[in-house]
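So this first bit is one chain, no partners, the form predicted alone, shown in structure tokens.
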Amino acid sequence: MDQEQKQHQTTRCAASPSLALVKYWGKQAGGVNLPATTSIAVTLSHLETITEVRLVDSYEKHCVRVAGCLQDSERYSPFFDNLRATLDHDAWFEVDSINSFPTGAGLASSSSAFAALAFGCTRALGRSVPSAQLSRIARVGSGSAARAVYGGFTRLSAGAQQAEQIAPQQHWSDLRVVIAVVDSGPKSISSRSAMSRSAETSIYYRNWIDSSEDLAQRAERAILHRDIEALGSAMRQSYLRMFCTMFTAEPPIVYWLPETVAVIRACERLRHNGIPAWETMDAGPQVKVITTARWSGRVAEALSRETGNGEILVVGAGAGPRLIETGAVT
């Protein structure tokens, strides 16, 4: 390939949300995004972010558009530097993204985002870059996306600047996890401000910190084992911990609607049936159910009788980033 050939490369490729089953919720200080908790989580199958990568000339400047609206620059500006510092690369894109699933409402958008713009511009300047390097690079644009660029079960250390693949997405294939989109506008405060709001301001949040770690412990044992209910118990735990930091934190942070709470209701009838579904949720207003793939359609129908106009999508364990084609600009 030419010097012009090689300097308009486009590569387009998707990559899936990471669902933090023990969530990463505050940084601590010192680095970019490095986790105050430890997160466990599973890649998501069939939502998607889609990625189309261009490489441009410098003084074009970066220039991101997501489902054709233009981004802030400088929330990815970090993200670029620490790229071309890391690939030791004078390179800049432009790039054009789109999600199959709502965007910025608690759907952990941004951890496929980044992690397919790593995966994209990696791709696009001719990189196959080892999968604890992306991560570590896929880190600085979002915590989450250090976790998205594995398939199947992840763990991101408190502290640490990379993920590691706990169990393959085939490990656990029965598993799914029912999504309840209760709304899906976009959320009233990001994820990164109210977890900086919970972090300053909740005296529960140091409470928060010291017992996150033996939940991620259990959450990881019960996926190796294929344990829903330990798993769901402790991921329970964690979401509900969560947002307590945020709840009373000053002003409070209240993502929850009536419907949201009539989801978690539904949740408690079914497991008092014999029915596996245990809920989980991030910031932002929708609930994410885990439960089995014999039980999937019976879930579903009950949540879907408690979100009014809602959405409700079924899905597993997901796959890596993955390339859908890549070649020269003409």
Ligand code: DP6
Contents of the next structure:
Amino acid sequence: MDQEQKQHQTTRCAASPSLALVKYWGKQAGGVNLPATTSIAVTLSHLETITEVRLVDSYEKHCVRVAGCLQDSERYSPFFDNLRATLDHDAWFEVDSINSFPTGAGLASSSSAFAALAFGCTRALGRSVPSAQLSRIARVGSGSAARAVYGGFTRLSAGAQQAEQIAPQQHWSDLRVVIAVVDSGPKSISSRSAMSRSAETSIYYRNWIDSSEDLAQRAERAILHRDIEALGSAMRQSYLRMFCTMFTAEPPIVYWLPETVAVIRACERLRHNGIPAWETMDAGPQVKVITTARWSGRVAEALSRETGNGEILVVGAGAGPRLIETGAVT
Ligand code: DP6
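Switch from the form predicted alone to the form predicted together with this ligand and print that structure.
Next comes the full complex, this chain leading.
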């Protein structure tokens, strides 16, 4: 392929968000986005970031737009610098990205965004890199994106450069995630800032780090045995301990809304009635509830009574990034 053709090469691809069941919250020194805790996650079906990557011939044309809005180049420069160094290719890109779900609202949009970007940029350069390398590239954009380059169930170990798949999406085909979107607006503080404030100021941060490996091991075992009760109880401890570090940060970080608490209570009532409904949350007010296909309708109905005008989404375990099309733009 000659230089002229290369500069017009376009790749469109999609990636789905990685929902942490046991959380990555805090970073280790010695690298970019090296996680301080082991996280265990599921890549979600149906929700996608769709990204179009075009090779351009100069730095001046290099840009990233999300839903048409030009993004701050500083947020992306560690990712692109590392990509160029890793692939040993001095390339510039014009990127347009859209999400099929609310952006920046605590639905893990940065995980799918950087997984799609890593996938799209490598493909636009005509390179098909192994998933482990793609995971390392995506991690530099966002820690959680290291997991989203795989479908199914994943682990990103504390201190690891890359995530790995622990089970494919078919492993637990009747698992469902019911998402209660109680507020689709952007969050008040980014997960990155909230994470560093928690690490710097919460007296419980050390306990969080020390106790998280055990939760990760419990969750991984539970996934391998498709044991929703065991997974649910490890998941619940993980998000509540993570929020403990946020509530006790200075100044405190409180993403929760009244509807958030109402949904958590609804999950308690469902479990009391023998229905599996185990919640987790990320950096935002939304509540994600794991259940099984058999119960997902009942769970969705119960949660919708608590979310006011909020949306309810029902998804399952999904696939890794996919290529939609690649070719020359005319
Ligand atoms: C609460 O991956 O967005 O969703 O590495 O700074 O970009 P950076 O953080 P990010 O944080 C994810 C935090 C979380 C938990 C998780 O996904 O494990």
